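First, one chain by itself in structure tokens, the form predicted on its own.
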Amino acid sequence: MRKIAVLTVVAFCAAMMFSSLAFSARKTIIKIGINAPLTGDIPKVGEGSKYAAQMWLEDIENAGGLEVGGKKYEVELVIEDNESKAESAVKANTKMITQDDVLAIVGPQSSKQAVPAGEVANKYKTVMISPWSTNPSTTLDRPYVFRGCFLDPFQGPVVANFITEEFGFTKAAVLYDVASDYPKGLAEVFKQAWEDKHGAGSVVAYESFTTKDTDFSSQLTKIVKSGAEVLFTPQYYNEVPLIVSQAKNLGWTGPIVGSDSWGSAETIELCGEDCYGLFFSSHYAAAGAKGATKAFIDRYEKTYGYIPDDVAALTWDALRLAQQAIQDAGKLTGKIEKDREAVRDALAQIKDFDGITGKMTFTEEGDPIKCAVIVRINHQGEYEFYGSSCP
């Protein structure tokens, strides 16, 4: 009689834990994963990607969890290092949406690891914000890929105006990383928006080399000689100051002008005096920020020990998108499949967001509508702010 006791309670037990019962009583906890560059090329990327992210993470424990429905859940990162390669952003997304079951991804920041790695969240309805890749391909043809910057085909020909309005010039030359899906792609775009302004050849020097050279004297000895009055390069902060360096020690004299991938504060760590002066496109400028962007910022350097770039802002941004988006779907099933749906579809709803990199509203690629800022380094080493251009 015991003996048959026991086998009762035990198959009760086992019942219970397949049981829906015991599935609503598991405890359910909202997974964000944060698909960044902690190792490689650009570690500093990686940093200020998670720096952001802990901070948001701070916000949402100190509110006692993030509610939705009228409900508080728990609240957990999952941080893969995705070192800088688009084979490891592809596997980092694939074990966070299979194993880990994130319900959304924030990352990868950098086009060469955002366009494969947004593949595989479409391909498993899993919403992913790339917040700093601008290239168009990361999101074209995928509904559960959306980004929180301007893409390529905007910030080129902001550029070329800004350089012809600001200096009247008329000829210039490009150098970037053939390699590279962001560099290449901006360069493309540039070379286009140039030469609709200034007539085909005004882009007299177009210059490349392939991801980790060193030595970039052989393509501005071209540039200097080709009569360019301006050097345009869309590199990441590793490369910028080694590109200035050796241009002006071969005698170029002419600005030189970059992209939102100049925004780091290694940039101007790396460069020193070499980059006062020079301007670039990007989403924000820290110096003479106001309201919730100064805020953001003030934060983090008393956190961290300095200034947010771009890709901490926009980072931040992203994850109060997700944050809006998870609590715009109303509730949660704990069905994953479901819930990344609802998601997906309340993300896409988001109109007039109020980021501290400017106001969003997502197109039907999942591209939002804002405004570029230029900024001017100044002679303190300040990424100032020189004007802006809007859609």
The other form holds:
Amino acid sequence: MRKIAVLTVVAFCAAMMFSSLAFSARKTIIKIGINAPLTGDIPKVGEGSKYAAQMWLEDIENAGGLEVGGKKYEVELVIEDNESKAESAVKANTKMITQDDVLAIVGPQSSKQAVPAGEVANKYKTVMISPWSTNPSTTLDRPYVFRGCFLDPFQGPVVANFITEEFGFTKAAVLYDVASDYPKGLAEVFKQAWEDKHGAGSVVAYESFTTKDTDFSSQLTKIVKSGAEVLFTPQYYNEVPLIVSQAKNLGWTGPIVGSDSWGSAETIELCGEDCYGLFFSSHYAAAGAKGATKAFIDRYEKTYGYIPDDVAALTWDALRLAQQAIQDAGKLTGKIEKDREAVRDALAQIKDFDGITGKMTFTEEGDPIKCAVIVRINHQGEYEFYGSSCP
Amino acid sequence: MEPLIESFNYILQNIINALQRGSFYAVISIGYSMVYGVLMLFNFAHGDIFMVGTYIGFGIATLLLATFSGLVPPPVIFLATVVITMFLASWIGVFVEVAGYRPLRQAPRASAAITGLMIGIIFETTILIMLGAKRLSFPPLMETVNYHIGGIYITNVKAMIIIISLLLMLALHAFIQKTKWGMAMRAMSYDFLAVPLMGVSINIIAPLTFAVGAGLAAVAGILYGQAYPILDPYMGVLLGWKAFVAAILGGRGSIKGAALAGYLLGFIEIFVATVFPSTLRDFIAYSIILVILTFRPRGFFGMEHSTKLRL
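Beyond the form predicted on its own, can we have the form predicted together with the partner chain?
Below is the whole assembly, all chains and molecules, this chain first.
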């Protein structure tokens, strides 16, 4: 019995030595991790990230690899599903960093996953770029964590200003998910910005629910009664249709305004005509785009059959930022810790990066300074550019 | 006078909201209670049977709308969807009993409970694999009309949900009280040991109970799809747990109790959110239920089961 056990262990060790893992140290392959919600609450977000990453990889492959310091390296994507869960995102990052030896990670997308996953990336000193997470905690005091989008403390006031200027309202209601980092953070920022503008108590209803709730009738009844003129709800696309239709059925007649989480390609598919004419703040507007943005949209639509949402565009930018940083690092030593550090330093140095969602220069915290776009859902169900606000 | 009417309307509006919410809890918790009554086990897969029923309803509704839309009046399509879905979903219930619980009839009760949880996960992942993680939107089986009656808003969908749920419960009551099958079920829940000696086969009554429970859950699923039209493979989990709470609150095995507790749960949830900040809704709502259970541990209509022997 014991002999067999010993033999098994020896055989296993031998197999490990000859496995591809052991060999990979000789030939350096650049591995980029993608941490995306392929299943769970927001699968469309994961799909957009995956497709954008595949398009990016296609470009690299067509160029014969990624050139760093005059040498071409093969690039591989490690795509992990975080199931839209915080703990799975942490697990995915840990696995990609410690087992797959990724050079950099793009994702997770939403703040609920990006905030805890960023902790892991920073601890292991691996660059992580979250394309879509707008919560400040994601990058705060984490030198290795960057993001590709603006922050909620910027987005909240943008929305508050927009509503004030566009409609001239003074009383607002907020409905948000208290159990999710992103809606909760943004709701707080919006409330602050609104009350700074219109005085304490001008947010006349501040109602919450928890993830997976589908019935908002008691909260919405309260909101209707409160006399609010506008409803702000920074929720994801799977909740937006329920909130909008239930609000209308309970007698809500005012406008409903959302945030960048509305920008999914699926919002309109699920919400239909109920959502026509509503506004939200976002990173880019597909209808009426120009230049490189338009080229990206057209190519994506041709390949995957629908207009890319902001997540796809931001993921594309994040990958190109990572690419730029790797190239700027000068050379790859093959020692993963050292290379990761070099990539981090190069990324922090990038100035005026010309992304398809706007120009980017990172602040000390790893947050880009860029403009927000106000999108109107027009009566064809397209996301139309309505206005923009720059810091 | 004006504010008085306004707050009266406000309460009335919330009563309607609560009736809708409670209808789902009531209809689904009946499925828990029936199975408990006959087999003395809680079928923890019931929430996921509701989910599968909703997906079946989605499939049937989509199919019927694609084929017959415009040819027959919408109520006919609705009725056909309900009947076909009920029939198909009841076989899911039979399958769960035969494949999951029957081999474990002699096993410890904990094994059966765990089996239920596993069956639930199998259902969730099966749907996930078959249909992908993409959200589906339940097609509206009727045009939504919003009635505004003296400051209260009620849609035809809401009214229909409340009425159909009540009719379902009345029909179930008649089935249990008036038919031979119903009598067999009642007898089984009264004495598990003696009934087989009278020539009533547990292997028929048990799957029948599951079938009826699953059929009810499937109709609830179609109604749910009309009220909250976003489908999700995990939609049954939370609702299942809350219906389970209602079944306990009503008294294990009592159908009347389950229905009543379902509505009570709906009222507590809605009115807690009305009075307190909505952040505290579930905390306060379930604390209230905990207090109720402290004083009535067997629920409202619970029976003494301690003398019952198991085969």
